[in-house]
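Next up: a single chain in structure tokens, the form predicted on its own.
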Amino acid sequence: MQAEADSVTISLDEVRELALGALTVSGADHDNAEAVADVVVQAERDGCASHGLFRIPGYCASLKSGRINGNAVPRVDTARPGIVRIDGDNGFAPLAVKRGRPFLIEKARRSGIAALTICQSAHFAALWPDTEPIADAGLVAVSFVNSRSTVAPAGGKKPVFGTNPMSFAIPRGDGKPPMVFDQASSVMARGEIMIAAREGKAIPEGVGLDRQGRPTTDPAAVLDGVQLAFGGYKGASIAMMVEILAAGLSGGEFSFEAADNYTADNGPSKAGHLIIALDPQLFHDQFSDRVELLFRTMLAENGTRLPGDRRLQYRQRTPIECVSIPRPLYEEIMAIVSRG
């Protein structure tokens, strides 16, 4: 660990350490609390500081006012031809996807295409984490989860929908990583704008609206407020599209009603989620192929570049450079080890 005036710089291990022994004397078990530091590990590898340590507060404060199971057991239902069910037992929802993933994987394999829905759950963490992984089994991969209300309808000024991100992730040839890409359907997602917050740093025109309705450029304002979709009602189409198949389709709550239900600790909502698997072999044999194609054309002109190529440049450089948080973050997260 390296400290300088405003800042810490540790290594992976050492933001696994934090992660876990924050969430574990905050009442989650080994299970759990590994599940959740997976996709927080990861997502301070791939430089994604909205969704790494920084959710680990939240993470613990819904433990220990008992509104988040940390002992959640998720119940896999496999019953269904190409599809699983799981019930997240009030738990974070890193669990439910990794015990559910198998399933839904070899499911995909016989059938060509299989979806996992998870209901009773909370899901605060990036997606890539939940494609990623199948799309390094072969397959194509896409999730949708929403979350608390934070997001107008088009035209409105009142938040119905969360900021209802998707991620897609397909395989590809000759030993390189899957594209994934993982995009809100707001024009931030929330975990930036707090951040900005943070930082005291405004954010651009077009973000979200005050209390009042108004535009603004004041992430605290925002936050306070109401954020809006990208493009307009065709975001906000799509922000619609994702509360019904991850909420509607699985039985989670809609995002209004998971804020209705929200403490404001600043952790999870429970919501819903959907992860379809695709096996291209069972669609085209010659997919990788038209893919690389489709890649070489985009690529072909300068300036442009495969969604998550810089989530792949910082994987590459985190682990030797190690990871650089607030100084104000770590402390908080040290205090919280230390308080148990």
The other form holds:
Protein chains: 2
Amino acid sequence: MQAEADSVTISLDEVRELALGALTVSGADHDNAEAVADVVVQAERDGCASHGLFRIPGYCASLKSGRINGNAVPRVDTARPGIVRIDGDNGFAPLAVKRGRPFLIEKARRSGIAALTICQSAHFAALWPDTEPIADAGLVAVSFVNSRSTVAPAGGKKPVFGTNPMSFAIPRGDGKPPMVFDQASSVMARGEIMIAAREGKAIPEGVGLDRQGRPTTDPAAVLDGVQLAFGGYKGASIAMMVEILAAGLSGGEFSFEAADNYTADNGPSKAGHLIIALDPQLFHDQFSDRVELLFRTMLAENGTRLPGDRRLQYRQRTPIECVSIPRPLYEEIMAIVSRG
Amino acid sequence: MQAEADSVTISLDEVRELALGALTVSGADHDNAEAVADVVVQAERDGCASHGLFRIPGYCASLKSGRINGNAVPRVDTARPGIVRIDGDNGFAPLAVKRGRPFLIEKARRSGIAALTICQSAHFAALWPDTEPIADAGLVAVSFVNSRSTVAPAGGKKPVFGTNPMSFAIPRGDGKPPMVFDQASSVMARGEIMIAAREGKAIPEGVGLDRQGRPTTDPAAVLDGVQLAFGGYKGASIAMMVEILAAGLSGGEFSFEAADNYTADNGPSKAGHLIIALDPQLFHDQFSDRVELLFRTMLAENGTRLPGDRRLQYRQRTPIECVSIPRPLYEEIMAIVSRG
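Same protein, different form: I have the form predicted on its own, so give me the form predicted together with a further copy of the same chain.
Okay, now the whole complex, with that chain kicking things off.
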């Protein structure tokens, strides 16, 4: 548990500067560092500490070890009418997404639906920064990424799947921000378990098993053992689907392969990524009005809320209240920046 | 609980004959009756009693009441490069799927990805008969259908979503049948709860709440109350996504609208339907080999199995062992056939 005195309050501009500085001295060029820093800033802005500055030391270590290419130039293949295929040149995924997204949006507007795949890149498993801009452009987006194997298949006690998140984003009318959800196929996101371990907090039962396959509430034992999929075999089916859609279609590494090729630098794993974009206007011209009717119906009962709502509330507060960063993390990143 | 003497053993040909006979005397023309009977036969063949002959009395009642059009002529619009839009002419969905699928497959092979939507039709919420033929044609299929509101949103105790299943089907090499899963967004499929109620069996805790929002294991109380999504808020997010993809994009009814327009004839609800097809060869030429590697890795540990495996095992046994139908159901359908 951390006392108030053990944290540092900084603005989003300072978050960006810290991230950019640390990534740059660790070997990333401007375009790569900026694309990663954008995601880190969005995570801190939206109250998702598990994908914010918390990840920077790992990203920097994987740049320094050469596992990730900080000067990656993603190669974008748009030859097929409905597909954008990207080879990430062994870099971080955000630059690959940024380079491919305009083509995806163009193809979806032309055909009604299009897909983007990425292989040879390291994804952070925060998907809403990938899908929300597509919804900002008026399209529906569904995205899947696999990662490093930490989750058991149905009936198993050994890791095969990653936490394999999926994200779903839709545009809304009247200047409202898109509705976006982003959820792991595991009961708990790995970043949250890492934070619990760091802070010495217990995790709920059912999140995972220890190395011997026994239930445990010790986050360190689960990190060393195996995570469980949400909702039993149904969540495990979804984790498997994500594995096939994200890695099978892109040619990226399956999560168990990414784990074999992983070095313990806490950086992101190489895996695969799929984004599907659909132009709702080409499907049904009343789409937005219809979706608002659904949302009103959902929210008519007390206690309900839309997925992603908590993130939007954070987003409104952050520019005023700034961001609170654990002091040890702040000092760790400052040391990277100054040490180079 | 039913004793052996209370069931009738019949062949799949007899299942088809019963279904065709009952639907035809209830007002369905040949094409419509045949498309529905095909799904019923597949369900009985694969051990899915909840979508087999069990549903025939409801289908016949909804034909007789005129709620469903037994002479539907689905209208197929293929104008957009990546979309097949179908108006089901107020009939049962299987004929609409059958008419639209060849166009979906052709578009997916040309572009890499394509979508098919259906509105104005009544779907049975068994999705694998829709997706498996697409995988038989060498494509990956993902499908979503909403239904009649029976499931609460996250934090709610009143029905807004349907049981909203999704299905995922992929082709496999070496003459193996496709891997297909088909799972409700609710903890339990409604058909299973209906069968438990019919047989007087309790259902597990967590499946649903009674009309007052209290947990119960009485299937009748849950049918009268509300079902819960699998895996808590994550399953509820998926149920919401299905609602938007299936009904929002197609122009079909949302589940709460379908409920308002529903008469208690136990027939299927009108809602919306989305199928996405992807040609894996246009994404990555090693797709099949890669997927087999994933499956071998999953199955390396004792106790694991592939989703849909139980259905394939049933499928092999059924032609030899025939199908066991509860005698009261058999007699009910025979009465429909002879009474007209």
